[in-house]
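Just one chain follows, in the form predicted on its own, and it is written as structure tokens.
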Amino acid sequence: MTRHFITGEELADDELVALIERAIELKASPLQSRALAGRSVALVFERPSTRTRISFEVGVGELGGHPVVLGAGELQLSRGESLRDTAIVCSRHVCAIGIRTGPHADVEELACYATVPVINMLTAAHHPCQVLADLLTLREAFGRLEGLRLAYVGDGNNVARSLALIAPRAGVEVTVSSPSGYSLDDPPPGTRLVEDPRAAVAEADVLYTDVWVSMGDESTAAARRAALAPYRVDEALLDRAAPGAIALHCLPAHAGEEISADVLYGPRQRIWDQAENRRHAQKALLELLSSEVA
């Protein structure tokens, strides 16, 4: 059976350890694997896209393969065609595909006809790839990953579901903290949520935020800057976590919102780290599933 990576839980919690040591080992030496030499793989981009695009395209040519990349309106799903189609046809050329785009049931059908890995590169739900950056950054940074404490601060949005669904079975403890009517819905069993966010960072080795405006909430944008301003990550946050402590961010950043750009640019943060941890994750994710592709 083709193994996809649509939210996370397809690896299993030793596998996903070892993953972002092999991460490590990809970030040292970038160019000794080649796991993709003579293979394509479609990279499907439904949304707009900086780190997730640069990332995985570049990361698929280091790993000796060839992106094949896709925007919104280069396919005939946007004539009709249907995604069971698009995935029986990409399966017969390409090795495994991404895909970018808002509905979390669109990567869920793609998978499901998919004869290929499917690689979920965000929807609206799960951002999963982002977490495997995350925690590859926070083993950088701390040396270790069992015993963590990482509270999100700020909208409940995919990211902070795809942490809270993943990153504790690497052993990191997650808090999130939101406002009412923006906290984390079906939080995962054991997710911490607490509403004060100085209560919420206590002692926590990691703070994290998101954008308050995420694609699609142009619309609620005044109301959700109004209800998020307490949740800003600032240096007068962070003091409030324990010694050490850093600053993470998935970008796009909005200085002086949800971020203030004393931290976005400042020594107690890893969130370029982070944005560059993209590439070597997905590369070791790749190389695990594409030796699963006869």
Ligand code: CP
The other form holds:
Amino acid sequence: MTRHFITGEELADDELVALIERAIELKASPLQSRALAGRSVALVFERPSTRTRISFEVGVGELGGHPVVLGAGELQLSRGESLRDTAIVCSRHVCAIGIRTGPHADVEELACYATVPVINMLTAAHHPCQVLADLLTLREAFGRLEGLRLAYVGDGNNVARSLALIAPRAGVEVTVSSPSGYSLDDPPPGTRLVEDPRAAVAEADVLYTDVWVSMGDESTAAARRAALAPYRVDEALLDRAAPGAIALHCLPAHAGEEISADVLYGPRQRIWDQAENRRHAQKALLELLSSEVA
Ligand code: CP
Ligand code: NVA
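Okay, that one was the form predicted on its own. Can I see the form predicted together with the ligand too?
Once more the chain from above appears, this time first in line as the rest of the complex follows.
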């Protein structure tokens, strides 16, 4: 049975924690693993990417593998070839397939027919690879994960959903604070939903935000900016959190919208470490999943 990484729930809680510890080792010595020597990984990008593209492509190389990066329109998929046939053919050549696309169901369908692991590199519904890097960043910043309190402030989007789904499995309590109309639908059990951002961040160790206009949401941009304006992460909001609280953002950021420039570039953020940690965390994931395929 091929194991995929589509929502993040595919990892048991103890595997998730072990993966973060492994990522710390890989970060300390980036060329120590040859887990992908002589093997290739397909990386399909149907939506733009900076961090995911660079971190996966470089990470596969650091593990001794060959990344096959395929942009929008480069596959016959763009001319109507099915996800099923694409999955079957890719599985004959590569040891894993990463895909970034809009519809989450497309990733599930690809995984249904792939005989190698499929890794979700972002859909409109989930962004699980991001949360691996987020947990690594928290582990570095606080020396532990268990008992941390994370308040996500902003649009109840793919990143919010993956945080709420995955972070509690490593012992991190998640609160999501969004305005009416932009809240997280189908919140996982245990997620705290607190509409008032100032109440939501009280006692939080981590304030986390993301763009107000995700890829695919451009047609509602003006309404989103108006509704989400009170949800900006700035110094005043950070002051309401626990002493020593840090700010995270998956990026790309829009300084002055969801995050103020003084937080984005200031002393209380770990955002740029977080961006680097994509590579280390994903390498640990690739090591784990590729070890399970012949
Ligand atoms: N955080 C993140 O996934 O960034 P990119 O869209 O640049 O890959
Ligand atoms: N929520 C954002 C995340 C970008 C990494 C989006 O989907 O566009």
